[in-house]
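The data below hold one chain only, encoded as structure tokens and taken in the form predicted on its own.
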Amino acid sequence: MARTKLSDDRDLTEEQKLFKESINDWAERNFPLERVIRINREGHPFPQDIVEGLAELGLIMVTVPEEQGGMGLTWSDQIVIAEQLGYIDPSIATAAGFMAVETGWGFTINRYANEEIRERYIKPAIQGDKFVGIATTEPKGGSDVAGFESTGEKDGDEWVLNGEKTFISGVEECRRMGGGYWVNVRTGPKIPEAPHKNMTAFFVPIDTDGVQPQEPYDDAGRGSLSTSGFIMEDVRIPDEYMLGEEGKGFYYTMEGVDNARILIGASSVGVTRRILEEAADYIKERETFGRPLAKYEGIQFPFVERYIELEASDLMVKKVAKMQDQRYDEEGWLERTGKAKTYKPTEIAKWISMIKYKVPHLAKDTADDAMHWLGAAGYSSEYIFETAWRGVMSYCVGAEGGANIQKLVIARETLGKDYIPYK
């Protein structure tokens, strides 16, 4: 761990402590950072006594409610947790694995799939056992999830399934782990005023037949941690296996997608502070002309002015936080009322939107100037810097959603629908 402290943890509850101490007194056992240089250069799939230690520690899914398996807490405890994991991992395999990925999707599978599904693949993957994603991707868009073109056809008591989908994370791992995917299809005529409607999700268990997964690609950064696809060629999912209500697949992803930008800007928030934190022992040892490079206003200011930013950053995730823990406090007021007392959905994805495209965009700039301070050091993959740069740069692509996206639903709440640009 870097000598010098740039956290401040009065405000957490003493279970977050605890967690939060129990996080990094794992990982200076299990995974300093030499590892998670190592295991980055190394390639997936991603190390199984990790996931076992994650598992071990309660950290996957701690938002599924107790009797389903997991521990009740709160949106609030969960970013605690994925920041600590984006300061242990810069390179933030860990987090976009299993905290985005299996813990913001897993919880919403949950929320939706049947008691066979919560048993043989939620509570494996809490355990460490199994692994769950998401899987909406296509060749032809991403964050346009109206117009994805895998069908699937309903016949007798089973759906049949086609199409492809690509860029999805730990497929490698869901084939060594076994588990499946929360995958969107179109089950009705796409509507050309209404493309989000008769779009439904199911749960692909990744070993059913005609699920036919792909190369992992070669990615730029996270290299501990898969990236694939696969084809569907007439995969029959028992109907049992729908997640929700036929035709409200849009609706149900795009809550996926909002858990897993919570999580995405926590764990950016953490990679943002190890950067500084490890930057700052840099700069106060390292001299130019008999002077500590911390002196010179040309580093010191732009780190005060990153470490700026990080503050304000936290901040935002975690009223966002708070804001997702009354959105599911108030369940039962939406469903008999169908208005929040507090915030509406689209008010709350506002707010993520700001966060997914804030912070990890401060973070892969935090990491660019950190580069440029150290110098030939920076360049250098025995220092974290480059590889949280690669890493947390798939954040800003496009994990979970292109950063222009989020301009567009930002606008959308903030100027109006009038004007949207693509209606």
Second form
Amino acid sequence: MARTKLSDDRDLTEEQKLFKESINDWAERNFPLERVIRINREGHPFPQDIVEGLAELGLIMVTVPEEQGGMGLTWSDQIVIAEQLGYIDPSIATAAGFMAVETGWGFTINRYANEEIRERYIKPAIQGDKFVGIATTEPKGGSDVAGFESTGEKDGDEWVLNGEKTFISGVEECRRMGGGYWVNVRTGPKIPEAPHKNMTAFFVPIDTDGVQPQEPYDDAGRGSLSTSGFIMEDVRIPDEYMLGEEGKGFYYTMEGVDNARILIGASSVGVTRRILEEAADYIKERETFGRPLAKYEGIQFPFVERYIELEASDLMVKKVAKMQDQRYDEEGWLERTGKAKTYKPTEIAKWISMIKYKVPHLAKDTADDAMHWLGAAGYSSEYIFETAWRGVMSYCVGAEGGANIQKLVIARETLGKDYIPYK
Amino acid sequence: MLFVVLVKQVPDTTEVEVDEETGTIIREGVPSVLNAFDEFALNEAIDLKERMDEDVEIIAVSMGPPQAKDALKKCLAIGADSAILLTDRVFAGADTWATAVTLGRAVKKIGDVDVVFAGQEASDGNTAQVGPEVAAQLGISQLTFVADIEKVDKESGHIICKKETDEGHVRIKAELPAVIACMPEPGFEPKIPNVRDIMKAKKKSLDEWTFEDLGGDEEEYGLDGSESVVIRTYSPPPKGEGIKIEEKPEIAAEKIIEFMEEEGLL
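Now the other one: the form predicted together with its partner chain, given that the block above is the form predicted on its own.
Below is the entire complex, every chain and molecule, led by the chain shown above.
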């Protein structure tokens, strides 16, 4: 029986079709589902050949301008790549997870970094030789981005950073490969009615004196991409390693969060598509009481419902990518006039939150359904479903904002600021 | 030097199913891909280009409907310098001979081609006829089952290849220009184009040539120019279950002889 295919590429550009084909060919040769499952079961360290493969294929930070070492692709191109990486890596812990962290935050760091950071860290990261990431969450919380406690004090032409960051993706990979993190610290007094002010972003190389990486957590899923944290004790960072302007870290962080959330939404479309295809192959083949499972309405109806949600999600992600393309095309206009030409950044943030909420949950719920359809086989790690379920759960509970944070953003933009619950 | 690589877009054979009632291939919804044999030929051409000291231009040529552009785009991404799609209603319904007429005319029109690379066969028809027929059209050397190209020397006017045979390999020398039909060896892994290759391909030329560009009589092309007719396509009936003999070799040999005698095969 021919494998079930649920993708329709006819609306893609010729280049986008080739991106997908290359990713599929690479995965088929080096990175089949059996290996995804095995890597997740075995855990750290992150396989270096996957980093090298991503870099050789040119899939890291594709939206960084060509003159800065990237590919200069649009976000509409980027989501096709992210979706396909989710498709080949439904664990979101290997190719898809690595790309999402590197690209979402690498792109944004690059926008606000000076030439030295670009040369020393961003370009090598694009080549797969270094790791860059984001470290916002602190022991006292993560969802409340402006509620952080780390501090930065000016000392001559340096800043002295102190504090602790936790539940940070890729610390082990960063230690091994070299690289650094986007770190937010408070560089002025905390203003109770506006805690997001005086937040300043720095790029902190992982090997800076005073940066003390912590032991990795033992996560439920995402077995190969490490999660841990680091303490900063009198970490001295030069002025030039400030990202953008002093005191504007909150706004830059929100931009970076948006960029990473799009990748998460797009990857989750790919994860869902793969789960449904793999499940379809099984339910069409496996018989019970003399008929294939797919003939039972108790199975085919929920299958169809998930498929409808998948295609709706795919359309949403494509819409968001177009908004994002306009956002960066019209950036100069926004800066000059102070007004958005097409979409206000907060409107785009609403749509991005919608996909960040919807699609990872869809992927997780679809994996859950598939496990029920397959029964014991679905629960076993012979199939991808439980690995995917444990992986995408991390996108539901956190990773660039938990589910309820997305709802807060959507409520703020639909009901109005007067109804923000925490004010 | 000028190389032309002939390529074909074919249904993805891993996705193809045959309609049991009509015996025809179900093409609806089946994705199209670049014929794997042709992809090998293109990889050989690129590999040779990279090994040579002189300037080499590679042109990928395909005959097919407008959507065959996708296959040529992939050739450009893999490393062809330019591509030409031969597309016209007049070319439709061509058998291998009429296809070779069309491709041969295109090679002539390109002019001064040193080596024409082709896949040994296409995975949809498996005739292995087009490459040799193009050579016949052009009246030039033909080498089939080529697994590797050792050398192309324009000065001496020769090409040296490794050709696969039933017994192994032979090293064979032919005069230029030549058509070589390439046969990948097991384990061959084609180059996977990366994002940069794909974006560079966007800037390369991909022309479309029609009947008007190739000239001649309409009757020479397509269905009218075809010498053969497909009567029926069907899947051969599955073979019956075999007999497995698990014995020492000498006993197994006796049992096989016994079986063959019983069946009247000896």
